[in-house]
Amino acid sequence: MSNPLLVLENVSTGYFSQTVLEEINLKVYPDDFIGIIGPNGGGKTTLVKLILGLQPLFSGRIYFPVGKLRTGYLPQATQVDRSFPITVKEVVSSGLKIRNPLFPHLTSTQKTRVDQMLEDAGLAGLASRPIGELSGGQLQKTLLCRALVEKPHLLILDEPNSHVDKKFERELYGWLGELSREMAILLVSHDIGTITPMVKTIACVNHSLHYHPSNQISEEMLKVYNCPVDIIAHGPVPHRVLRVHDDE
C-alpha cells in the first residue's frame, strides 16, 4: 500500500469554546474517493476547513507523509459571492499559484492550462462574462475548473450538486469518476443514495468519525456508529435518506 497522503489524528477543533470535532482520525491515500457524510451541524465542513488549514486545531496533529499537499478546494455555492466583479477566466485563473509575487503575471504555460480546462469544460465560449451572470451549473463548472488547475493532489467538494439542475449533476459526477483515477477525493453530501455508487468509502461525521472502508453500508452498521442515514429499498435501487440523530 502507498503512503498516505494525509492523516489526522486525535483531532479535535471547534469556534471559540466550544467543540465541534472531537477525536477525529482519518488516513487520506493517492487513491481514495471518500464520501463525507452526516447531519447538518455534525461538523462535515468544519472537517473541510480544518483540512485546508482554514480552521483552529484543539488538538492532535495533521500531517502529510508525502512532503508538501497542493489541494483543490470547491465550496458550497453560498459560499461564492455572485456580485463580484470577476470573469470566468478570472476565477479560473485565480486557482494558479503566482511564482514571483512581485511580478503577478500568468506564465505562457499558466495561461495555456487555463485555456485548456474552459475548452474541457465547455466553458471557453464563456471566458469573459462575468459570474453573476452564469447558471449555477456553470458557476459550478466555474469553480471546479479553479479547483482543478493546479493539478492537485487532494480535491475536496463541499455539497457540490447543491443549486444546480439534474443534467449537470450527471455530468459532474461523470467527471469526478474520471478525475478519482488521477487523484484523491473528498466529497461532502447530503445525498449519500446518489455518491455510494462512486465512491469508494464513506466517512460519517457527526461531532466525531466513523470510517466505513468500503461504500456499502448497512442499516445495522449505521445504528452501531450512530451515523444519520435510514436505507430504503424498493425495487433494484436501495435509496438512503438522512434522518435526525435520537440525541438532538
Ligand SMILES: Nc1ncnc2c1ncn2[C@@H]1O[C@H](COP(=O)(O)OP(=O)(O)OP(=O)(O)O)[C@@H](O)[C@H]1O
The other form holds:
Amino acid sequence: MSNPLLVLENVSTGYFSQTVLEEINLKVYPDDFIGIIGPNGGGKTTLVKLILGLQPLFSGRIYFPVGKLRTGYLPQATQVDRSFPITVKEVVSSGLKIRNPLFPHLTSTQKTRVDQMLEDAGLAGLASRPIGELSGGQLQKTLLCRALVEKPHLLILDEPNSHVDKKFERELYGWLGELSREMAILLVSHDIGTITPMVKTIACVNHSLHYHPSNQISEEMLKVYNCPVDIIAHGPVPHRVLRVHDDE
Amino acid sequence: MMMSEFFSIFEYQFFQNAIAAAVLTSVIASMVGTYMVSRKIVFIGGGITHASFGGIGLAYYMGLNPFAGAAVFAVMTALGIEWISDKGKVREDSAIAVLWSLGMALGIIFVFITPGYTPNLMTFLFGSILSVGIPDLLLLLFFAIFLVILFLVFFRPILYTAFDPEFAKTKGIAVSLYRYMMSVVMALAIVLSIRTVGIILVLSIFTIPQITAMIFTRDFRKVIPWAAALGAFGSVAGLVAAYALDIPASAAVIFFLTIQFLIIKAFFMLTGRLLNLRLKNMFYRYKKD
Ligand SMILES: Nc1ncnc2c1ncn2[C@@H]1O[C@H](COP(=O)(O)OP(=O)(O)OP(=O)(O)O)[C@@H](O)[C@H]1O
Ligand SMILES: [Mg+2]
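Can I get the form predicted in complex with the ligand as well, since the one above is the form predicted alone?
Entire complex below, previous chain first.
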C-alpha cells in the first residue's frame, strides 16, 4: 500500500476551553474517497478545518508523510458572503497559491489555468458575473472550481449538497466519481443515503471518530459508534444503505 | 451673483486647496471604503472615528498636535478591535460601542480640563476643509500614493483575505498580517479624512460613493475607481454649492454625495431592470472580447 498523504495521531482540538474532537486517528491515502458523517454539531467541520490547518492542535500530531499537501477546500455554504462584490473569475483565481508574497500577481500560466478551469466547468460565460447574481448551483460550481484550480492532492468538501437542487447534486456526484480517480476526496454530508453508494469508506464523527473501512454501514453500527445519524429520514433509498453485510 | 464673479472663487488658493483635499480624500476613501463596505465593517470605522476624539482631547491637554493624538488613538482602537474579533472572546459589536463612547467621553473631559484656550470643537466635529494648508495636502497626497501602490501590488491577498479569510489561509496567505495591516490603514485613512470632513461626517465619504459605485458594478476591482470618481465629483460639487449657498462645506459635500446616490439609484430604478440588464449584457460582451 502506498504512503498516506495525511496522518492524524491522537489529535484533539476545539474552541477556547471547549474540546470538540478528542483522540482522533485517521490516515488518508491518495486513492481514498471517505464519507464523513455525523450529527449536527458533531465536529465534522471542525475536523475538516483541523486538516486544513485552520484549527489549533490541543494535543496529538498531524503529519504529511509524502511531503507538502496541496488541498482544495469547498467550505460549508454559510462561510461565503454572497453579497461581497467579487466576480466568478476572481473567486476561481483565489484558489491559486501566491508564489511570491512580494509580487502576488497571477502568472500567465496561472491565468490560462483559470480560463481553462472556467471553460471545463461551463462557467466561461459567467466569468465576469458577480457571485451575488448566481444560482445556488452556479455558486457551488464556482467554489468547486476554486478548490480544483490548483489540482489538489486532497479535495475536501463540506456539505456540498446543501442549498442546491437534486439535478445539481447528481451532476456534482458524477464529477466527484471522476475526480476520485485523480485525487483523494473527503466528503462531509448529513445525507448518508446519497453518499454511501459513491464513497469507498466512511468515518463517523461525533466528538470522537470511528472509521468504517467500507461503504456499507448499518444503523446498528452507527449506534455502536455513538453516531446518531438519522438514516431513515435521509436519502431517497434508505434500504440500500441499511443493508447489513450479508456476506459476513 | 454674476457668472464670472461666481467662477472667480476657483482662483482663490484656499478654494483650490479645498478641491485638492476633497479629491485626495475621495481617492483614499475609495480604496479603504470599498474594503470596509465589502467586508461589512463600516461600524468598525465608526468606532475608530469616534475613539480618535479621545486622542484629540488628550493631545490638546498635553499640548501636542491633536491629529497625532487622533492617529495614535485610532490605530490602537483599530488594532484592538481586530484583536478582539480575531480571538472572538468578546462580542465584537459591543466592544466597538464601548470604545466609541469611551473615546468621545475622554475627548470631552480632556478638552474641558485643558486650562486656558478651549479649542474649537466644531473644527474636529465638522472638519475644516476651507483652511487646509499645503502640509496637509502633501500628507494626503503621500498617503494616497502609498495606498494606490499598496492596492496595486497586494490586491489579490487584500481581496482574498477580505472575501474568505479561512480559505485564504488554506492557500498560505498571511491572513492575520493582512487584517492587522488593513486595520492600521483604515485608522490612518480615517484620521486624515477627519481633517477635511470631520468626525461626524467622515464615515459617509467612506460609504456613500462606494454604495453608489456598487449600483454600476459588483466587482471589487472596478468599485474602487468608480467610487473615487463619484466621491471626487460629489465632493467638488458640494464645495461649490457650499460657496454659492453659503452653507458649511463638509455638510454640503455629504449632502451632495447623498443626492448623487439617490439620483443614480432612482435613475436605475425608473429606467427599470430592462435597461440595467441590457447595459450589463453589453458590458459582459465587451469584457469577453
Ligand atoms: N467558532 C466556534 N466557536 C466556538 N464553538 C464552535 C465554533 N464552531 C463550532 N463550534 C462548536 O463545535 C462543535 C462542532 O461544530 P462543527 O461545526 O464542527 O459541527 P458539524 O459536525 O460540522 O455540524 P453541522 O452538521 O451543523 O455542520 C459544536 O458544538 C459547535 O457549537
Ligand atoms: Mg459543519
